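As a starting point, one isolated chain is supplied in structure tokens, in the form predicted on its own.
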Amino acid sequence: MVRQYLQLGSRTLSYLDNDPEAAGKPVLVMVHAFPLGSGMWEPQFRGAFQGWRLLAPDLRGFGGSTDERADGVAPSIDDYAEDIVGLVREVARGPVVLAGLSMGGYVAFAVLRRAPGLVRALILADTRASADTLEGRAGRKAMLTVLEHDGPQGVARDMMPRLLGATTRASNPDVEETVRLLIKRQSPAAIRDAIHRMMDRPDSLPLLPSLTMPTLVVVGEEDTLTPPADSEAMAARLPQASLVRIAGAGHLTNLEQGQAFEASLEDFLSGLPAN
């Protein structure tokens, strides 16, 4: 696993790459959740997905990626889509399998609106297609207040009971410590702008019937942020979707039940046609 940097105009995009010298391998791009950064995927870079090149970017502002906008330009979920499109075109140089967890799923939908030809298969984990409800927007505004007063540490404190399932919190405290560290590493500006980007993202439900590529929907059985019922409804609208529920996991399935998460993805990837 190597940390790489890509210049996209005046911005720098940081990303993890499991095989920078790879030639001809199929590519899996993994888009991180809020507010964690690419480091959340490090367990998946430790030997899983043999035969695949893995790319995991830090969305702009997170990790080592910069975020530069002209004065007066509001942050948009399409900014993140631009990051992914740039990475695919400059590094992968061909259609990829695109995986997004939580906020990463919102980004995947934005990529598919912008450049659907770059995605040959799709993985949506612990996410939803609908826009924020009024209640959801109110929750994000409350999080902005927490961020202003207590910083990333306060965001980690308030989110932890919803990010991790009851099984993880009771039996695997190391995961909680890892997640807290990943959140505390992020800048307040990155977290603030991500909240605005998620709060103002468009409804992607009308997009779903047009997504005819093979799709895997993954959800933790104990996910309360994007419950299994939401994933079931989303999968039902996707023409070529299969659904996997991960026992003993909440919202961060890849960290809480890594082996089951990886097995579900590897099974899906093994069934895809060759590039």
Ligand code: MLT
Given for the second form:
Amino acid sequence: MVRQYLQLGSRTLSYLDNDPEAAGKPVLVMVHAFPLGSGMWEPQFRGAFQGWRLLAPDLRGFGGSTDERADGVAPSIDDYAEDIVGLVREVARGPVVLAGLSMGGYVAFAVLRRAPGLVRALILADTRASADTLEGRAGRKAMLTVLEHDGPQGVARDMMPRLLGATTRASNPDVEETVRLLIKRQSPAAIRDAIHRMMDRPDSLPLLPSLTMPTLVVVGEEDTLTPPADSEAMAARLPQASLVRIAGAGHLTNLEQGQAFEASLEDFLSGLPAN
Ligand code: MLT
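Could you output the structure for the form predicted together with D-malate, given that the previous block was the form predicted on its own?
Time for the whole complex; same chain goes first.
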């Protein structure tokens, strides 16, 4: 696994690459959740997905990726889509399998609105297609206040009970520590702008029937942030979707039950038509 940097105009996009010399391998792009950065995918870079090139970007402002927004321009989820489109065009150089977990799923929908031809198959993990409800937006505003007063650490503290499932919290304290560290290393500006981008994202439900590529929907049985019922509703509206529920996992399925998460993705990938 190597950390790479791609220049996109005046911005730098940082990404993890399992095999920079790979030529001809199919590509899986993994888009991270809020507010974690590409580091959340590190377990998946340790030997799973043989035969695949994995790319995991830091969305702008997160990790090693810069963000330069002109004054007066509101942050938009489309900014993140632009990052993914840049990565796919410049590095993958052809259609990819696009995977997004939670906020990463919101970004996947934005990519699909913008450049559907770049996505040959889709993986939606612990995410939802609908926009924020009024209650959800109020929660985001409260989080902006927490961020202002207590920084990323305060956001980690408040989100933790919803990020991890009851099983993980009771039996695997290492995961909680990993997630706390992944959040603490992010800049307050990246977290603030991500909150605005999520809060103002459009409803993607009308998009679902047009997504005819093979799609895998994955959800933790104990996910309370984007509960299994949301995933079921989403899968039912997707023309070619299968759904996998991961036992013993909450919202961060890839970190909580890594092996089951990887097995479900590998099973899906092995059934795809050749590149
Ligand atoms: C995430 O995990 O990316 C966030 O919890 C998504 C959200 O807050 O809507």
